[in-house]
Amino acid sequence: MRIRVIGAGAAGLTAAFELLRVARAQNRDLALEIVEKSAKPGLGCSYFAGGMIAPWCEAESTEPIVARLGAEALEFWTQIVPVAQRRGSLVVARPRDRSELLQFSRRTSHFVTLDRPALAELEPDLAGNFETALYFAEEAHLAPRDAMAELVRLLAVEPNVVFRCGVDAADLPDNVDWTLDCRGFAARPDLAGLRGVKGEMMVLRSADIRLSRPVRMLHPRHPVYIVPRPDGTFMVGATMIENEERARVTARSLVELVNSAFALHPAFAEAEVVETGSDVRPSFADNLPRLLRKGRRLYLNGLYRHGFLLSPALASRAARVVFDDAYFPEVMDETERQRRAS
């Protein structure tokens, strides 16, 4: 079987990896082609992602399906492609925003509540600023660019995998058995209802603060998350703006991110700004993911701000659709059910 995967971000590379895994498990012949319009893999939304594998934290503002599918990512990123650190997630709020923390706790699960001494033991640099925290011990985080590089490495050593970068898939002949379209927002002309939600981020470097796990600070208007990176930097994100400008980072957003980081810890006021960036997250109206089948073309899209969290679950289901003609009603639409019924 010949399969073409279009798009080499988190969704596309994870889908390619799962296709290989299922083909190997079922002893199937597979020729896999990965096509990326950019010069190399991983330069889209995945490049600016936070990399938090936090299904239970995300349950605070999403439908339950996000936590259910996202929980599958913990095994994928810690055992199957072991690039994530399972150190948990922390959620904090300033004393004046204590009600935000209480509301968060009511909407989530899989956490324990820490008092100041317990928080000091877990993250000493935060103990002076917060009286309490929610600790989601089972969650994990990864460095997105390292994760993409590892997936590329694992795929590139396979003799039946070919990468085509700097190539527009529209210019290639339709000579494959299946196409997995993982282009994200670029697939908008083909997918009714797909919209873009802009996200901006920044990377800071400070030798005056140490964090071992992602920290979310709640705020009624400007919530923020900070994710420590292996190189000693911190990713600070992320805005959510209903527009479709990919590259422009606004001064207003940077001020909000810096102020929020400063509120988490004053040392961030003197941190070096290493990088800023933005891109457009592909989203449907309900912010839930989709597998949409059109003949022998399967679209994996709508991951919103949950690219690394939802890619493994969507990828494994996509592979089952391709090889086993499986149907997953939680992510496939009514059109597919009607097609099967007829």
The other form holds:
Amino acid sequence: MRIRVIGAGAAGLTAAFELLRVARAQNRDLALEIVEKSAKPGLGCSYFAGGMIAPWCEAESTEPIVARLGAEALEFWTQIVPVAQRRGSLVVARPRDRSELLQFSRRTSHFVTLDRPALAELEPDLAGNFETALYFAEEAHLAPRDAMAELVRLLAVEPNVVFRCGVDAADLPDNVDWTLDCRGFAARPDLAGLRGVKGEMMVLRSADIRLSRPVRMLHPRHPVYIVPRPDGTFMVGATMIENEERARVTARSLVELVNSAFALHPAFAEAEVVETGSDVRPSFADNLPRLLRKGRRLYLNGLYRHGFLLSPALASRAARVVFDDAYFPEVMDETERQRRAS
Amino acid sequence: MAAELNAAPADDRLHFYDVALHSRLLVGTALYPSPAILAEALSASGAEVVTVSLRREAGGGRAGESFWGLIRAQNLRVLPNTAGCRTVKEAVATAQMARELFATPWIKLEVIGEEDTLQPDVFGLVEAAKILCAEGFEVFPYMTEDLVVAEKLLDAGCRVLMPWGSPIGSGRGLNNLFGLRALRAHFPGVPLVIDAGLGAPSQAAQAFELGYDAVLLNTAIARAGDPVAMARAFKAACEAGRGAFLAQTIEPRDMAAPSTPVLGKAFT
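The structure above corresponds to the form predicted on its own; please give the structure of the form predicted together with the partner chain next.
Full assembly next; the chain just shown is listed first.
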């Protein structure tokens, strides 16, 4: 079977990986072509992702299906493609925002509440600033660019996989059995109701701060998270703005991100600004992911701010749709989705 | 009979400039888990007016068009706002863009003066209101409950006033009952809307019992555990509060007033 995957971001690469895995398990013949319009894989909105595999934290503001599908990502990123670190995640709030922490704790599960000594043991650099924290011990985090590089490496060594970068799939002949369209926001002309939600992030470097796990700091208007990266940097993200500007980081957003980082730890004031970035998250009106089948073309899209969290679950289902003609109402059935949402 | 006059909510209209409305609940569109839940909540609230922010969503141009399109699709009257504006110039420019985008002269004017409380800069507010009213806008100013500011906004040409209940998003309800009562008493003919600070439906009902004409809220619904159910609860509370106001609540008194005559206790 010849399959073309369009788009080599988190969605496309995990989809390609799962197609390969299912084909191997079922002893199927597969020729896989991964088409990416950029010169290299992994330069779309996944490039700016936080990389938190935090299904239970996300339950605070999403529908239950996100946590359910997202829980599958823990196994994927820690065992199947082991690029994530499973050190849990922390949620904190400044004293003035303690009602936010209370509200967060009421809407989530799988956490324990830490007092200052317990926090000091886990994350010594935070204990000076926070009395209490919520600790989601089972969650994980990864570095998105490293994770995508690893997927590319794993795929590229396979004899039946070809990468075609710098190529527009629209220019290619329709000579494949299946197309998996993982273009994200670029697929909007094909997908009614797909919109972009802008996110901005920055990367800071500080030798004065040590964090071992992502920290979310709650705030009524601009909550942020800080994810430690392997190279001694910290990713600070991310704004959520209902517009579709891709590459335009505003001063106000930077002020918010920096202020929050500074509130988390004063030493961030002297951190080096390594990078700022901005892109849009492909999202449907309910901010839930979709597998949409149109004949022999399957769209995997709408991952919103959950690219790495939801890709594995969507990818494994996509592979089952292609090889087994499977049907997954929770991501394929509009009526089911509407019924559940109501 | 008084009962007949008052118990007829179908005829109880709210007037903003020359527009008559049935619903006295105005709803914001920010902070919802998703546009789909927003749409459901709007429908459950029965609101006829939604407020939309533009300043940040516009980006470098009209980049917010996708989201604004979703709002327009609700077929409700849009009250664009200048949330996030800190100067007169910014607020005026945002209002002008709003008029073009939503084809409405309505503008909810916010000039924020202080970061911690997000309270309005009332000096900038009056100045911006003068400019916008002169340009033909129908201005809904977000203000404190200050009587003098109210007077100046009316002088500027505003015909609706929107005092805060408490700081935006705080959910603390009506902080200054004395001030809000005084404002109501001073401007009996002006539509007054409690804008900001409501957290619970009972607080919305209280605003109506004080004689306020409408309430505007966002966070209380958007960030509730179940926004759609909370929208429904606020709708009911607004109707209850307004109904209570029209029905004329009894005056509180210090001693018990037995509802049936107490026979055989002549000297108590």
